[in-house]
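Let's start with one chain on its own, the form predicted alone, as structure tokens.
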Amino acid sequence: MSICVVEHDELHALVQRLIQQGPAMGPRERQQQPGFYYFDWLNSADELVLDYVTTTLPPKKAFFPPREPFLEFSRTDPAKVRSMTDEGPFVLLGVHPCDLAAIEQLDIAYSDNIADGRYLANRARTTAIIGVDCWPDEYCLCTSVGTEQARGSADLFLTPIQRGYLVEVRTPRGQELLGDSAQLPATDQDEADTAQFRREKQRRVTAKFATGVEQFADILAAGGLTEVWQEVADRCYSCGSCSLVCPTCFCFDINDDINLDLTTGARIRTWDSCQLPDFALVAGGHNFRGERWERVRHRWHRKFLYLYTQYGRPFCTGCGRCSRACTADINLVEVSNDLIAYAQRETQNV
């Protein structure tokens, strides 16, 4: 890995060049909702926002869209089945460390055992990813899950400094992206500014678990927390917002949508959520998690126990989107710390 410095004007020119060469997706500000940001296709470098806190939906939508048609078909003519795929390459810009970690985790999950061909095909279309460091807000918990300095899937990573951006060139593709851009050697002051940015970022993270993720997994595995799950479930609406904004949730449903002619239609994959009442409903009418508290518990177990045990890392990257999006104001860190405190009290009472 090498480092250099790119000034603001030069980065603007680089982004404009990437947009002209092919599609580029990055964070933009919603025109009707100032202060809210979303990943979308960029028409100009002026639309790209790099100093945002978070987006409503994570950048996984580039590889795993909320609604993705697989094929078109005709009920009367089987020969008229047509695969619906996107084949063009694109660049993904302005991805925060927590979302870089999430992309890496999705890559692992969708490649494991029976690989998801559509996801991997979409992922292969991504010719490059450019990450950028960020400031947290009161919901960010990246330091608790170890993602504050995640770089994983990035080809270039930018850290804001006084002279512009310190650029970490992490792959040969990243070096190709820089191309003829004016690259300044990083001085001792630039590296000091970068180190100061990282220290200040860590200082600003106020949402923290009361224990490490390994100990938290042990607490969840031990069980005996039903009282807390029920308290949280009493507030939960089972709306699924937490799952639908999560950068590492990868559950989906597939349906055949029939057109009004009752003859043609499309097979479509959509995001699904384990918090919805019918998610675990099976043939015969049995629901494996029919009670709301069971679904709430499953979400925590999924993020901090099951997948942690399987892959050696929690499938929460600390972005805080679930807490921001929750219509019942259920905060991931507050509930987790309630669980930890409850388990510790029970242990002391034994």
The other form holds:
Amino acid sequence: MSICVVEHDELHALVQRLIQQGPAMGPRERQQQPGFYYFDWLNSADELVLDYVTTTLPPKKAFFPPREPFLEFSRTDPAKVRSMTDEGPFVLLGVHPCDLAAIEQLDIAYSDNIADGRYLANRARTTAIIGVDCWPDEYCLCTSVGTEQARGSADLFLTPIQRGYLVEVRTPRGQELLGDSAQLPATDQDEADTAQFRREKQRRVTAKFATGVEQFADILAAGGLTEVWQEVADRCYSCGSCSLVCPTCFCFDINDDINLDLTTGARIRTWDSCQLPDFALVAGGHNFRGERWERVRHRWHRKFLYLYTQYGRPFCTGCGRCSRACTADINLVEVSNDLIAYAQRETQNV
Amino acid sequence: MKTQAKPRVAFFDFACCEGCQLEVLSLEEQLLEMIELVDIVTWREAMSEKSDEYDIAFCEGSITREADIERIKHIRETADILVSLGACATIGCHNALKNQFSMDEVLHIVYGDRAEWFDTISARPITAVVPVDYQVNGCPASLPEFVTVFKHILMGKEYKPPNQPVCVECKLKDNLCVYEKGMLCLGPVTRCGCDAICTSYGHACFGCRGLVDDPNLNAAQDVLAKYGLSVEEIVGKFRVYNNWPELSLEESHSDG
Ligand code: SF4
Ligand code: SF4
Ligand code: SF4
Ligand code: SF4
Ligand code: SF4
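Take the protein just shown as the form predicted alone and give its structure as the form predicted together with the partner chain.
Up next: the whole complex, starting with the chain shown before.
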């Protein structure tokens, strides 16, 4: 890995070049609601916002779309069953460290065990990722899950500094992206600016877990927290928003949509959420998590216990989207700290 | 289905604004594809021919008179397949607002000194009077669901309305939640299937597709109270569409 400095104009030109070469997705401001951002395909470098507050949906939508038809079929003619054509390669711009970590986590989960060919094919079309460092808001909890400096699968990573951006060139592909953009050597001042940015970012994160992720996993594993889960469930709609916006959630459902000829159709995969009442409903009418509190608990267990145990890291990257999205104000950090406090009280009482 | 080249379809309306039928007409090109598969034999809003013989009946509107009960029963007996079309037919919609008053009172409010010329009963959806085979929710009826139900009928498949809230479709479309703009939305307790059409255009959801199977009304009440709504206002918000069966919100859950 090498570092260099790229000035603002030069980066603008680089982004414009990438957009001209092929589709590029990046964070844009919502025209109707300034101050809110979303990932979308870019028409020009002017649309890309690099100092944005976290988007509504994470960038995984580029290679794992919310609703994806992937197979065409005919009920009468097996010869007409075919995989729907992938579109071409694209690049992903302006990805925050938490989201870079999440892409890495999805890659791990989707390659493990029975690899998901569709996901991996779409990821292979993601031919470059450019990350950018960010300022947290009151929901961000990256420092509690150790992702504040995550680089994931970024080819280039940008830190805003006085002179423009300090650029970490992390892969040969990153070097190729830079092409003949003017790359200035980083001075001591540039490196001091960068270090200062990171310290300040760390300082500005206010939402924090009261314990480390390892102790938190132990607390969840020990159980006995039903009272807290039920209190949260009382306030929870089971609307699924918290997991639908989560960059590490990977659950989906598959349905067939038949055309009006009643013969041909498409098989579609759609994001699903464990918070929805019918998620764990199986044939015969049994529901493994029929109670709201069981579904609430599952979300925490999935992120901070099961996958933590399986992969040695929490499957939460601290982006804060779940807390931002919850219309009932169920806040990931507040609930986690309630659980921790409850468990600590219980141990003291024994 | 009776032995017949194409199934015969009839549209009927009871107490309603007939907006659902109009909505179906707006399918235009898709409608042309649909009539390749069926013969439409009765549709007062769209054509002058009519027939008393039909296999599939789409029925819009609520039941508000004794005579309606007889009529819907007759349709039920005639049709192999009965579909409740839209909110009035499926969940009572605005019609059922009148059930808060005595029938005598509403007759006098509406017809004044001619009240005794008319009869009325508490308004109820078709689904509460006869068994229906399929339901299309929404005010007006959600077109994506209408088309889905149509296909299910022709393939002889059961259709289960989605038991997910509007938030799901809203999130899949990457909308900004209208709460971010200070608007109040019933999406978290309302059954999806409309592709979150209102919130996608920046409006709040008013719950026209009815509630999900197990709505957390306590949560809804807490959230709306937090935005300064009184219990009465909260109940009023729900009542725009959801009056059947009578909703019971617990007063204790609100401090508004
Ligand atoms: S977003 Fe909030 S209300 Fe909806 S399921 Fe998640 S925690 Fe519950
Ligand atoms: S659990 Fe919440 S904070 Fe963690 S990655 Fe998912 S959306 Fe982000
Ligand atoms: S459901 Fe709405 S659009 Fe349809 S008839 Fe009733 S009031 Fe009219
Ligand atoms: S706008 Fe309404 S439907 Fe959409 S996410 Fe927000 S509360 Fe749910
Ligand atoms: S968003 Fe709500 S009010 Fe609008 S059509 Fe859907 S269910 Fe009805």
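Throughout, rigid core stands for the largest set of C-alpha atoms superposing within 1.5 Å between the two forms. Small disclaimer: the values here were computed from a predicted structure and weren't measured. Residue numbers count along the first chain shown, from 1.
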| query | finding |
| --- | --- |
| Core-aligned CA displacement of T226 at least 2 Å between the two forms | no |
